[in-house]
Every structure is written in C-alpha cells, then in structure tokens.
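Just the one chain here, the form predicted alone, laid out as structure tokens.
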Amino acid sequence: MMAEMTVERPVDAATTAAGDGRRTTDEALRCEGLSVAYGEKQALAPCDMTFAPSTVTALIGPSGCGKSTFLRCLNLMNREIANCHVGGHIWFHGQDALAPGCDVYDLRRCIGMVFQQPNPFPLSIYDNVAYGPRRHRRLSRAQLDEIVERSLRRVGLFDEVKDELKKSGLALSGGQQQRLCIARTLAVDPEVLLMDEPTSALDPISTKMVEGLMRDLARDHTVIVVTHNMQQAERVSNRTAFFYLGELVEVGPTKELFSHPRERRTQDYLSGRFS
C-alpha cells in the first residue's frame, strides 16, 4: 500500500491550532489547506492564512500567481466557474464555508467583494447603495435613507452627491464609481471586505482617496486586497501575503516582510529580480 504523502504547505503565524472550526478572538476568518483545480490543473496550492479583525492584508505577487483566485474563494465566486474545485476549509464564525449547504447568499452579505473596474448598476446613485439593504430586509424610507446617507459619507462620497441621488450611477466618474460600489458593499454591514485591485483603473488622485478609505474602514471591518502595486501594499496593510506560481510562499507583518523577508522568492520578487 503506498503510504500517504504528507504536503509541506507555509503556514501563516497567526494561524490558531484549533482544526474543528472554532473562531478565536484574533481572527475574523480562517483558511485551512484551502486549493483550487480548474479541471486538471492546479492554480492554488494547498496553503493556510488567518485573517484579523480590524486589519488590512495585501495579497502581491505577479499576474496569475494565484492571489486573485485565493481571493474569490472566500465569498465562493469561484464556484461560479465551470470545471472549478475548490478544496479544504474556509471557518467563519465557526462554521465552514465550503460545506454542502453553505448559504451563499448570506455568507456574499457578510464577506463583500469590489472587484477592479468599477462596476454600478444601472441604477441612481441611491438605489445602488439601497439595492443591498432593501432585499435583506423591509425598511422605512427614512431607514433606508439614513443607511445610503451613512454609506456615501462612510466613503466620502457623500457631500459631492447629495444633491443628485437620483442621478444614475453610470454618469459619475472613475473614481466615483468606484467608491459608490465600496458604499453598496458596506450598505449591508458586511464583517469582511474583499477588495479586488480597486485602484488599478483609477487616477492617482482618486487612488490616494481609495487607499485613505482602505485604513479607514479597517476600523471596523476585516479588508483583503489583492494589488500589484507593493508601494500601496506597504502604505495601507497591517499584514502582507506573496504568491508565486499557485503557491503561498510567505506571509507576516508588512514592515517584517518587505525588510527581512525569509524566502529568497520574495526577496527576489520585491527587489525586481525575477525575470
């Protein structure tokens, strides 16, 4: 019988022992041996990270290393994707995501997604903020409009819009557009913010606004971004996580990784080394 092969995968540090699913106070969510197929072809090793609350983690590395892939497994976007498997474990609030009967839908609620262009409904400004709320609950007007008023402000939005909330979505700028969607995503409370490179098709003032607002609503929420750009990994994350090749080569503290990294992989990669 041949004997079981054991697969050495880098474990996050902040990772807890427990393996049943129970949620300990330093984390908002947990991943465990979690990898991705798409039919034959491996796109993510299996690998374990811990993500706190009230933080920011960057995921970096170069274009389809897997960071992005990683990324759509924690709300279950992949699963949208023909031929895909997605494997190991995915805890939050002590329950595991990747079981038969997960509620997607509710578990999209509490773990919101931005992706990288911007992406309005084809709606007014209030009704894409209100959009969320409306099907998770019945609301007042004035309920409703203290929530899209509090969302806009939240992202900055507000005091350049409030005069034309029934204007669409569509005509706003960029960056606008794209700080409505955060307004959208953060309308229905969600505990776990996954931020897709959202400032890749944005100027750089509209950037600058975006990466402010990231630190900001790690206050409160749990914020995961994917980015190419390491400047604005170091300026805005607590945490930062390199992918090479489908594999979690290393992940810790920013300021440790990108000054004494252990991996010559990412020593390579931050420095421009690799070819």
Second form
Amino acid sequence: MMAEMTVERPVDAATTAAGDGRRTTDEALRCEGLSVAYGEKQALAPCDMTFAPSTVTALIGPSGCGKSTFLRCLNLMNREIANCHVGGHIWFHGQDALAPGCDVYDLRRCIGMVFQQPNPFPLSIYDNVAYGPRRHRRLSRAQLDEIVERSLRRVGLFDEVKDELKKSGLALSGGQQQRLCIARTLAVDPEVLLMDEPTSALDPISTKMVEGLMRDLARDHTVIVVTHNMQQAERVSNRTAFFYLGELVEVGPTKELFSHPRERRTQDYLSGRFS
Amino acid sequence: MPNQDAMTREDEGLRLRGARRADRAATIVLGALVAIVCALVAALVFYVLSRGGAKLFDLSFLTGRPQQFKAGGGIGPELFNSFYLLFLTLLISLPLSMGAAIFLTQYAPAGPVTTAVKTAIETLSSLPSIVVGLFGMLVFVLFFGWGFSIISGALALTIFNVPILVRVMQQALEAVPQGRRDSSLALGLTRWETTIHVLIPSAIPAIVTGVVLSAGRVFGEAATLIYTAGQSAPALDFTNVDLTSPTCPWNVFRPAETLAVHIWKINSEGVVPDLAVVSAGSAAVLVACVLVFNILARVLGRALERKVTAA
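Return one more block: the form predicted together with the partner chain, after the form predicted alone shown previously.
Now the complete complex, all chains and molecules, led by this one.
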C-alpha cells in the first residue's frame, strides 16, 4: 500500500519536505491556524498544534468546546458535513491536507479514526478487519489472513475470537467490538490514529484494555485521543491540550499541564470549578 | 410547619392517584381501539375467505380460462398476468427507487432542490391511483402507442410504486447508525464503496420488508391498470415463445387483465350466470396472495435481520 500513496512518506528521518521546509523530524502532523466554522458560526478559533511521532496526545475540555471538531478535521471527516468550513493548514508529510489537490481518501488511510460508539459493520469478524485492505488493493487469501491475524493480535482479540472469525462482529461484547474497530482501522496501516472518546461507551475493564492498547500503539503510531476522563488523559497521554469555548487554551506535556497549568481557565477546569 | 407539609404530601398523593387513573384509562381506550382495528381486518378476511375460500383449492378454477357467457370460468390468465405484471413492475421500479434513495440520502446536497424533490416524491406517493392510471393511458397507451398492454401497465404501476419504495429505502438507509458510515469513510473508502458494502447490507432487512409489502399493494391494484393494461385476457398458450404473438404469455405488448381488474370487471359488466361465485373466488385468491406477501415480508425481514446482526 505504501507504494501507491500519493501522500509523501518520510524517506529519511533527517529529510525535510521539499519547498516549504516546514516539516522537521519530530513532527508527525502539524496544524497551523486551523479553524472551523459551521455556516456563520465559528466552532474553533484558529489554533496551532504539533503532534510528535510515537506519542499520545489527549484533547480535553468540556462538551462543545471544539475538541471533537478539531479531531475530525485532522482526517477531513468534516468534509461530510454540509456547511462546514475549515481554514488554515494541516501539514502531513510536507503536504497541506487542506490544499485543494490533496486526496482525501489517501489521507484517511494514513490518518485512521476510531469512534465513540463501537460500530462493527454487519459482517463477520474476519470481514470487518479485511474490509479496508480488500477495498484498497488486491490481496491473496494468505496475505489477507496475515493482515487480519496481525491486526487482531495487535488489539489482543485474536486469541478470544480465532475459532469464530466467521461470526458476526455484532455478536461480540461492547469492549470486544471496540477493539475490533481498532483492529479494522489498524488493518489499513495508518500512521496517525484519531480516537474520539473511544472508551466512553465501555465498562471499566474494557476501558483499561483500550487504554493499555493506546500506550502500546503509541510505540509506532501517533495517537490523538479526545477524552472526557481526565484521569484517562493523565494515564495515557504524553501531551495534553485543553480546549474551551471553541479555543485551544493551552497545550503542553501532560504532567506539567496537570500540575502547573499556565492558564487560569485550565486550572479552573482541572479543579472542577466549571465544566 | 408540619401541617403544611402534610398538605403538600396529600396533594402529591392526589396528583399521583390522578396520573395513575389516567394511565389506566389510556391503556383501556388504546386497547379498545386496537381491538376495533383487528376486528375490522379479521371480519373482512373472514368474509372474503368464507365466501370464496373453497375456490382456493379448486385447481380448474385457478388455472382455467374465464368464460364470457357460460358458468364455470376460471382465472388462470388473470392470475398469471398479476404475477407477471408484478415481476415487471419490480424489475423497473427497484433499480429506479434504489438509485433515487441512495442519491437523496447520500449524495444530494441539502438545499431547496433536494427538499423540492423529496416533497414531490411524497406528493406522488399519495396520488390517487386512478389519476396515475389515466396519466398512464395518455402517455404510454396513446402517446407512445403501446395500446392496452403489459408494458403500459407495468410502467403505470412503476409510477404508483416508486414513490413508496423510495420512501421505504430512504428511511432504511437513514436508520443505519451514522458511526457505521463514518467508520467506513474514515478507512479511506469512497461514498459509493461505503454505500455498496456497508449501508445497503445494513439496510437490507428493512428494504426487503418494504419491497414485499409494496408488492402486495401492487398485486391488488386495479384502478391504475384498467386503462393501461386493459380489461381483456386473451387466451395464453404457454408453448408459444414467439414474443410478438398475442397468445405468448411473455409478450409485453399484449393486453393483460389482472386478478384485481377481473374482480372489478365481472362485477360491473359481467354477464356470466355464476359471477358471484367467480368474483368471490377471485377475491379470496387475491386476499390470500396479499396475506402471503405480508407474512413473507415479516419472515424474510426477520431472517435477514438475524443473519446480518447475530452469529
């Protein structure tokens, strides 16, 4: 799949992208003046943020603060909403994802997304995972088997379901379904993984599994996760960004942000003075 | 103030008791309304079947030719015509309405044009069927010169059926959880791939149920066909495969009276001595077929639902 990408891949860690020279080695994704408006109403004020490779970044803030809107910009899911205007730049491998020529389908393959509700397709477990790879390129049965097994192993689901891969994905438990959805996303081999409150519909045990998975995936992926659970942000993330009223208030290393927030609004939110 | 407290508590108690009484009353009234509806349907079905039910098992009636003047006519050609017309109607209207429903739910930008189209489809679905029939006569029978024929009838029935199918399919597609669609798009798939591989399989149980129910409606439709497919049933010869011959059953340019039209015709201008028996028998066959369609819709819908969702 790598070969057919139109999005440029890093050939060598030291290379910077041609022309603009904007990309450095320690950034996987960078937003510059990224703003979102629904019709006339601004949902996100222009903000800048850089995501380093192999890190987990948590986006926190009260409901309606723009964090999910921000997340959905990163793989252009906002394009599916009529009336939604995205401004600024999203630099990914030296290319602006928001530039007119950018192929949204290629971009989404490189920047995968997991949603709040576990939502397997009404297909078998095997077909759920094989769904993306099958659509994107021709694969032999053996290659496909290999991808399915690797993806399911990666989320720790393979041993639980290996004897019933033909069973419907909808017959699994909620936590298993969510891990299946993560496996489905991993099967197309993305670099960046966006997660929109991935554990808010799960029980504590499944939540713990998914959190462990996020840490594990961050070894070779850039993970960006929206969460309402501040303990979760503290547990899993390297960096945390706080959004409030459609504005990125502050972003920094998680420990620092939780112990010494620079902004008054962050401090108030963390101490529960407003929500 | 203990006194006042007691009073509020008493008020509260009264209010609760009132609400409970209202709830009980509503249960009884709603139950009675449902009972009336059920009784109506049951009485109708019972009446039709008790008068003509015996004919359901009379093979010579089911396959025999209708008679013009003598007693003992059958409904063979009419029964065949009904099914053939239904088949052709679905053949034309299924792809049409599927395409329209996919476009309206997945592609059409929200705007005045889309709203106008949706309103038009809704209006079309409540058009009186005799109006559709007369329109079909003007356009297909006269303007295109196809005469009273199966093709004219099938196209008129398509106009009658498409709006309903579009609505059923639209609702089925819209009922697919948004996250499922988003997940597919987020994997880098196009809208079309998402529609074909995720949305339609998710919506298929509801779509099948809707299609079979609409088939029941089409099967029993008479007014649309009187002036399009015609009121005569030429004798059919099932060994004849010459598609241009009027006796070839598959010839779409031959006139074809259906079962529903047959009931209307013998009752309005029939001269056969046993017209009451023929009419009752035809009605029983028609009702039985529609019942089978409805049961089939439920069974198929449930079976597909189970296949799609569970183990």
